[in-house]
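Just the one chain here, the form predicted on its own, laid out as structure tokens.
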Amino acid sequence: MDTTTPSKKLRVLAIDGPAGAGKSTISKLVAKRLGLFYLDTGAMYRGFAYKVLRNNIDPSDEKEVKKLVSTTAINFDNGVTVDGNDVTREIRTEAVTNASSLVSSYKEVREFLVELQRSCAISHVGSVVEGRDITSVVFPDAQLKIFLTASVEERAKRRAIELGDIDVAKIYQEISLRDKRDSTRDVSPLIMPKDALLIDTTGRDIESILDEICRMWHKADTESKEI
């Protein structure tokens, strides 16, 4: 798949970064403020992982997992549907989260979902797309690339609040292990491209982050129209 363009960039705001950096929260709000389509690519992997579990397949069984690729349909028109079934709520469980991290490391699964992500975002006039490897692999030709990060301590606290879990130390370990797995995997490792703009969300309020990203987008959008 040729994802390069010599001059004109895709009208996509790509937001990347590690787990718990605030990608989903920030991306949704940025998309709403800018009036752009919002695509949560992580939900795609969760949707596929949900199907793996529903079919009683061990997520570590790569051979069996890959067999589902050709028979899976994921849609984002209204919530998240997998093969026509609304799974918007079901994909947010801890079991699906853990399975998603594993199945997303399989080459065939990533290739299938990357094609779906690109076609979905490109079908809109402008899109905010968030997820790991979005800036490096899925949309290297995005008009604007943002890499959100935060300290592991901060991300663990946020995740604990989200899950209603007081065991922050356990979540800290889980996030640390996931960071290592995501950044060292052979297929689409988590990296920050040289042309991505880094934003550290540690200790920052959401409004200031939104303001900063929106300013960046308007600047990039204006420069793109002048090309």
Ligand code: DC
Contents of the next structure:
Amino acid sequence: MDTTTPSKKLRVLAIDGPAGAGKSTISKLVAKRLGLFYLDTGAMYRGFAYKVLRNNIDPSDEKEVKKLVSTTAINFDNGVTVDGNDVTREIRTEAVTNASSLVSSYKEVREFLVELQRSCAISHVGSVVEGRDITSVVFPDAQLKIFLTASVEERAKRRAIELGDIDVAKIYQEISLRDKRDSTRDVSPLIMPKDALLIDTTGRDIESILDEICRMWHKADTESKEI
Ligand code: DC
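Having seen the form predicted on its own, please provide the structure of the form predicted in complex with 2'-deoxycytidine-5'-monophosphate.
Full assembly next; the chain just shown is listed first.
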């Protein structure tokens, strides 16, 4: 089969959305159900941000951060490794969360990681890839593109439960700030392309969302095989 035909889509399920929309939970479960590889691109940005902090570089110092790109090796397979070291747990701290939001706005960092994300996902027969620019930049030719969202209130409540932090008001502010930064940055801002399907997870149970996505995937998969 000629996979270079322009209308042929990649066997990728691309999922974007703001922080706390349920992307990770849903993407992991969908990948498991469909037997696809799962790629968390946010974890890669976090891995890079972790290295920035470990090198005592100020994440807002773009010039210094950029210098690290050429000497960093990042890999994702269930967890993240940076230069061969597993940092899956370390990347979930508040400091890394904030640093990743900053370093992900730098062009060189994005180019470096987008390249890795493409080759990693394509090396599998089918992948679920989640992030902020997957439907728009990394895999605009994915066979299914989904934009997950939820109200800021609900996202803040979910994060508070996840972190065991009762200060929902503080988390609400942090999420609002990250939303603003992620969607207004110059390079690859969080946007919803016209051909992505919007799913609002506010007040919905996970099972019904999984069913909806899996149904759409099977439909897209069948259509793609007919091309
Ligand atoms: O999804 P997350 O919270 O783990 O993402 C961490 C940061 O990385 C977040 O501020 C947005 C950024 N990110 C991005 O810019 N592009 C992606 N494809 C994934 C994450």
